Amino acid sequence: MTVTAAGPLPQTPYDVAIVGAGVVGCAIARELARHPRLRIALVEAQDDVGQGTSKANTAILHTGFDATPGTLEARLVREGYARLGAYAAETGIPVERVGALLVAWDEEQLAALPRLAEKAQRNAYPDTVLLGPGELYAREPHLGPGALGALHVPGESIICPWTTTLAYATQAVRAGADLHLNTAVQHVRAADGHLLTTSRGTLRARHLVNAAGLHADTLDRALGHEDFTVTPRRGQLLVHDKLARPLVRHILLPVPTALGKGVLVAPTVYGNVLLGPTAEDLDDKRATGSTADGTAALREQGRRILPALLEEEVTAVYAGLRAATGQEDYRITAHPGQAYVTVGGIRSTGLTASLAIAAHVTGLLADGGLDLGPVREPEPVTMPNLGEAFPRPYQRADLIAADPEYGTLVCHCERVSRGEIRDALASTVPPRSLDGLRRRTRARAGRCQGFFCGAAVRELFERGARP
């Protein structure tokens, strides 16, 4: 029911504490909050939800066609794809079903395409189609020369990852969960349940869910488990200007390797074009900086995939860290004797699978002795739709007639109005930084990166931000 970022924590024990407010942690909190008898704490080390791996997701709603058949990940991605698609339609999260093309650039890759189509069948996705070079170039005329064919996966889609995480958190808090930000877990021990020592004091919970992402292995070891080790895998990405959007119609995927799905070119729901990510295994779980070598490698691969893209402006460069564990599956494990569930190894498919993961984890908690009690569906929410293909407030005469603030633009690159910034600052889970405001509204995310609107946006933020 509350969002806190400072001050002492409640001393009354919670029924469940969830460590980590990424997309998966927020989805679990939302699912548990459907049971109104439960007291839920969502604990996050940073000052906003979705600040870790979730923030730098490639924003693809996956069908699961290429998952390893029979794995937990394959099942949860398949279920999550349907769940999140319906949820997005209900809440106003932008989704575009652009489809994907796995492009073969040599004979070995071309030979792999039928095997990938067969794999998709085993994953209950029968809709793939093999394309020859003629049809491939008819669909993607700006594709670089030399492609031999492709596998078309029509159900692959693009989505807004930030709004998804925020929608989950909003519903969880409105349904009664407590969101504790700036609350880094420093130690945990068994003490009539779990006693969490944090940067804001102690917190007690009868059941514990570890959704700590990159740090899930650290928390797991604190509770006596050596089941996996997280290796941070850095993915650097380039964001190209909206003027590049007509160059690409589908998500352009390489044939997958052991390191992941490889470098892709993909449109975004915001109208940009992504190039990336790299896949660099590191030791430092804080190494989210971009590098000259990484950027150069992306441009080299981009030159082959979509040569004209390199002539377009890059508006942003960013990097995220994925939680690689060396195994091709999620590491979701119940420890009933400890009233504890580990949710580790959640890779880039975690956004798609998030609602299914939440339902699965809730079932594990119930099997481990948590009395869920009655169900009450969360209050519906309508999130701001940041999609370029959907009407924005500045385009809606009815909104502007009712409130002229929606017609007063502050960020002209992204067409963000004063009304949208005001609404974000007054929302259930408000931003506590300019970056948080950008994720909620797109203010300062356009081609000028805040050069023109930065001072005005900062003034509105400082005037309206909650303490």
Given for the second form:
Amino acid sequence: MTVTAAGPLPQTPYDVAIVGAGVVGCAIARELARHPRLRIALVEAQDDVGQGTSKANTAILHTGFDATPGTLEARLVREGYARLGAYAAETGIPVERVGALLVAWDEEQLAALPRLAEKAQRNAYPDTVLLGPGELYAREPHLGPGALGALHVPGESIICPWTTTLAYATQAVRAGADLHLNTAVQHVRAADGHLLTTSRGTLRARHLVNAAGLHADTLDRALGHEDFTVTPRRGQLLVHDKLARPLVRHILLPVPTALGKGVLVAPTVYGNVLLGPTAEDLDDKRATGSTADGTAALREQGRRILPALLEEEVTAVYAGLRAATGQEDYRITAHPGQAYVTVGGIRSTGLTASLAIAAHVTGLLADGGLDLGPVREPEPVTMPNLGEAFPRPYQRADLIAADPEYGTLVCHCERVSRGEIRDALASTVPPRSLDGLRRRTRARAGRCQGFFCGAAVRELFERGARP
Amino acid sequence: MTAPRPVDVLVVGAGPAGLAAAARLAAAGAGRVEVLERETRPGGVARHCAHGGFGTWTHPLTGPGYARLLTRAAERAGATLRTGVTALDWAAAGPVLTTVGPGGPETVEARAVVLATGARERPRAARLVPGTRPAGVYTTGELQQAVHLFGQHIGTRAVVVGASDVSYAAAGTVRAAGAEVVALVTEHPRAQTGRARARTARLGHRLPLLTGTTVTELLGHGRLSGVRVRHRDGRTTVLPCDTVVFTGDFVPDHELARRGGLTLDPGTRGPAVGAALHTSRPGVFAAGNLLHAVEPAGTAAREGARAAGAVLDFLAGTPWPDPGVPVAVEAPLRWIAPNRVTPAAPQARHVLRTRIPLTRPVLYVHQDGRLLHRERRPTALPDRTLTLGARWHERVDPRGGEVRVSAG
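Can I get the form predicted in complex with the partner chain as well, since the one above is the form predicted on its own?
Next comes the full complex, this chain leading.
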């Protein structure tokens, strides 16, 4: 098991180097790690997995009902939905099958619903149901006045994006892949395979996978391709306190119209309620700040969808950058002559599609001459549960009886025990920052944002959770 | 679930209000009085206020000293303190709570519950301050614990957001940690503290105070690199710093109250109570800064003792009172507590807050258009206590409409 974050990189050539440890890169590493003969490097510029778009999205497991029929994205989302659903169940990634309602607020949107139902059919998703206002308000009693109807998509689900990425990385590393953090790729050149110059020295690999997300176009150009340009599209989201969770039962999706996509209101598996995202095309790939205009616009739209939500506390405002390419599809391209696969333009559906993308990319690598060798299924992993729909450690008498540290709560808003923090610090891919610890445990993620527990959590993080 | 364990009175929260309630209840022979505290030590916020201003004129104390005094008093009186135990939720009816601690889950069935869960500062996210999400962003509560309880390093240059008493306490903690206070920043035209304290801070400690100034953006990736502020005249500046402390803007920590379905007051966002501190759930009382975020520790403690009196009456058979007549405020007043008038309750004074400074205001009390009372008060500042006497309670029509308090 190897995770490195400093020092020189191994000089023996790898069979495959994957650049980018987001949800897609981690899924590819996990898929390749099923082949024990391969030496795999997962290379990440930041200090943790899932630090880009993977950590700041709407956390939805999509059915793919509204994908553009016939695209690669439509197929991979459909396959990925089934794969990730099954993987989540066996791994302990929290998923809640709450279903989505596309709510129509005017006649134009109402008229669009049957077309969306028909599109869902073409995407092999036949389970949508049109609802009149009576049934809509029976399902969502706190919905603002004026909704005319909705399309119910029962399969749309919510999922924990952090645990998903971490589960892939954990399984890949335990199966023998090397995860190199704090390793920014600066140059690539062909030299008996690929020679990567990074912030931590050089690394050699016979095959290269570009899963660099927002920076996938830059890396692609370094390998001589001008196929696409990534325009970061900022999505600001407001996270509301768990006390807001009873206000909403489904994912409330906007009906896409010519005037734009609108915003969604969605519960999270942690029991929060999301409002967002904005959609702002930017130039700066580091512009992950929120803005006064953005949050004000979201609250204005949220007031119409779920008026009572505005009365609840906001526990976080975050902004994620989606990798928009101006294309209606993923940009997954094999360059067999170069032993190189680009995995670009993976938009907000990437979380859902991740396992299917991984299988697809593995196929492309094999077609490009990578000898995968035999398959050995990796040891199953069981991830710590961060979801409210499943028993958390503080709710489990058996666990506390065996280890009282699970009954010792440190973060009170989110009810995170000392035992969970200790486990995260000792895990296969441990956190390197308080934010990393938050994504693994929910510690400091609640309404007080550390007023009560911040110093105690930092103490455990910096000096270790052993008494 | 395990069989419920009976106690006579369960107090939730071992801050000044909870400890004072427990001390009086135990001393008065209320039976088994148990205090649940989710932190590892009792005392509430006072335990990390390593500055003076607690105790009395004759016995001045620091926060930790005051916490120890109240803890000893409760224990000596015979109350049981259970630290590291969290009250999670309520059973379907009555003053019955589920808890968890290192010993596992438990259901505690009390004859009466006193909620004293206190208050917290609203953090940066709740204030919707735009920008990135770097490290180095604190509330006063976290800062004080980091410095005074754990001796952690906090950074080198700190901007303190706010200029109320707690902001000056936060500035003191920054200095105690060896860091520099870049400025105190307030959108108000002056500091929300006594003139003497403001002058000492400005001249004695050379703490710059920026009035009429709003924090509009946090900057920096990884670690905070500065805060952008906008002055009254529209100019914006960046104050380079690696630490920012959001102070004040307290709200009740009301999760347990809400989970129990208690009626909340729309102004305070704490449980609606009359002067005897009965909530809308029979058998459940509330005291301290859960009711009014925030008043000094001494006020919270006195209120805890007052709640204990009502608990004793209730245990002796006094029936649960009707909800009473609601008391609401008109802008620029923000809230009032207690916010119900019940006929039999003691005539305890009300505390209020204003949104803007009021120079020697007159407070008017009306019910259904009828003037019940008027009273001139000293100049009131936002985030500082404004009080109103209770002599008018006897003139309230118990069957009439809402009582409205306004400032003129």
